[in-house]
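Next up: just one chain, as structure tokens, the form predicted on its own.
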Amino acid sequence: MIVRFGYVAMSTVIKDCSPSKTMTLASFSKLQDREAAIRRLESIARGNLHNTLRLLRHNRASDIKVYRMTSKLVPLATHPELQDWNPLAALADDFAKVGRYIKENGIRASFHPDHFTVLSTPRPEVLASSIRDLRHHTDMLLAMDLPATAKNNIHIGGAYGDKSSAAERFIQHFRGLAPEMQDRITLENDDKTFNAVETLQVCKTLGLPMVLDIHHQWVNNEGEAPWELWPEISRTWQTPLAQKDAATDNPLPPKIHVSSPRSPSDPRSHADGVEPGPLLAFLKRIAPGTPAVDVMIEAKAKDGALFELMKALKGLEGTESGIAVLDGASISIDAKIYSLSDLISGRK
């Protein structure tokens, strides 16, 4: 099995190279000029192009093919009171280099818009502002000349009290979505409210790309293992709506997060790094039968927390342990050895 793993967003190993930057309506609307305060948020996001440009060139230099970009590429994009903006037409070129860069190096890049894009709200104003958003995301996908392959990754969202009528309402809003905002969604197991179950039914329904995130998981479930559950969800990766790696025109890879617990009296928020051994595990369990699967590392240190994984398991790798370091950010795990293994223990 192939392990490919990436970070999010931001790099603590690059400095002054924040793809973030923003400003405030506050401070936008304190400029005077109107015009020339939307040159300024235009700048801003150019400058943030620029540096995920910067980014997927560290990317690319240290063999890192896995990478979500941030939302906030462009301040107050989707604001209510700036409607009548349109900044990707004003960002055209910026987009294209960042999407051109994106496809000649093979980079599976990825959105995931915030907890505030809930489709399962009862709410019609917070509706249309997470219609609103996903269409955004989407656009900025478009923008890009990216094939449906580049995903927004959401949850469900809330339960509002009763979950089985908040997750009916999730796919009745789905489904009202233009194709191409259904085409390049994918769905995440949470840590509060729709387990991976719950998330894997919805996924079901719909024929949604199931996203496992397996701290998500350990954290809210109903005493399954997260490898127990992973037969099916990787089967959501081989519906129509999952696509093909347009690289290589195969399946897309499965996608997982992960991250370790910041301590035992709060395990639900992330550590600066990740712990193998759990990960391992998971990895070890999946591998009979999995050709590839590409991770997120949702760790606080981002870029660093890869690379600090990526030594761990160097320091790993033999032909006892199955496990060979392929390249910068990438191992592979000899299915072979540990489908034996479960064999002869009797687990599998």
Contents of the next structure:
Amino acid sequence: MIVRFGYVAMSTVIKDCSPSKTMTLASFSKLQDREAAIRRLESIARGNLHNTLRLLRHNRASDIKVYRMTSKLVPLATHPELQDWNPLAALADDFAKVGRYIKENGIRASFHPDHFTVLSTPRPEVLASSIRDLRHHTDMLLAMDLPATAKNNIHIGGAYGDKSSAAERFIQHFRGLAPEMQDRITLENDDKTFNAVETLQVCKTLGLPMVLDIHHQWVNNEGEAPWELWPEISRTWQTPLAQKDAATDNPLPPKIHVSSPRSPSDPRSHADGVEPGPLLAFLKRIAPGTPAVDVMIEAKAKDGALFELMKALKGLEGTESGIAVLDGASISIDAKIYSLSDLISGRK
DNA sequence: ACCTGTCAAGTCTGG
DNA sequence: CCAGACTTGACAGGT
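Hand over the structure of the form predicted in complex with the DNA; the form predicted on its own is what we had up.
All chains and molecules follow, beginning with the one already shown.
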């Protein structure tokens, strides 16, 4: 099984390279000349796209093939005060350039709209802003001319005291989305409300691919082990919607998220780095029958955590452990069945 | 150069 | 009904 690792949005290794520079509405509003203020927003966005490109070059140099772009590329893009503004028209060339680099280098790029995108909401105004946010993320992917294999990963949303009707509302609202938005959505289990079993159920209903977050699954589950769900989760990636635009000889691998708890007293927060043990235990469990999987690292240290993890894995490399490090940010894990005690302890 | 409070967003809880 | 917690990187204003 080939495993590729990626990280989220920013680098802790490359300095002064934020792709998320922004401007508050307060400072925007203080500017007298609104046209000039809008051009200022566009110039900030250009800087963010430029830094995104720098990060992509950094990724290429380190063989990192999986990357989540920041949702904050365009400051105030979906703010109600700026609905008359069409930033993507002004930034078309800049987005196209980033998209070209992603395609030329075979990078799996994605977005993760913030958790304010809640399609399960019963409130019309919240639904409207959620759709606006999803529209914006989809438009950015289109401006980069990325195929539908570049996804927007979201959560189901709130439960509002009745989870099954919230799930039903999510399904109805999803079905009302434009097709090009539907094509690009993945669903991730969250750490408080919709657990992996419930998220999987919605994915199966809608034919959507599911991103399994194994940290969220650890803190929000129904007593199941994460690998027990894997055959079904894996199958959500073998649908026409999940694989839209993917080459038949090169299917889009399932993706999982990994992070480690900050501390036993604060198990939900993300630690700086990633503990290899539980991750390897999971990967070794799913290796039989899974040709490839992509792992998004959600750690405070971002790419720094990725490099630390690769260093730790290199230390384990060898036939004994069943791991081979292929290049900078990919490993191969054999499909041998390991002893249960090794899997539980995370050794080998 | 550094520190502290604020910003964006929506849900959920406690009072 | 409303204030506060939750989350996150970065702004904004102060020292």
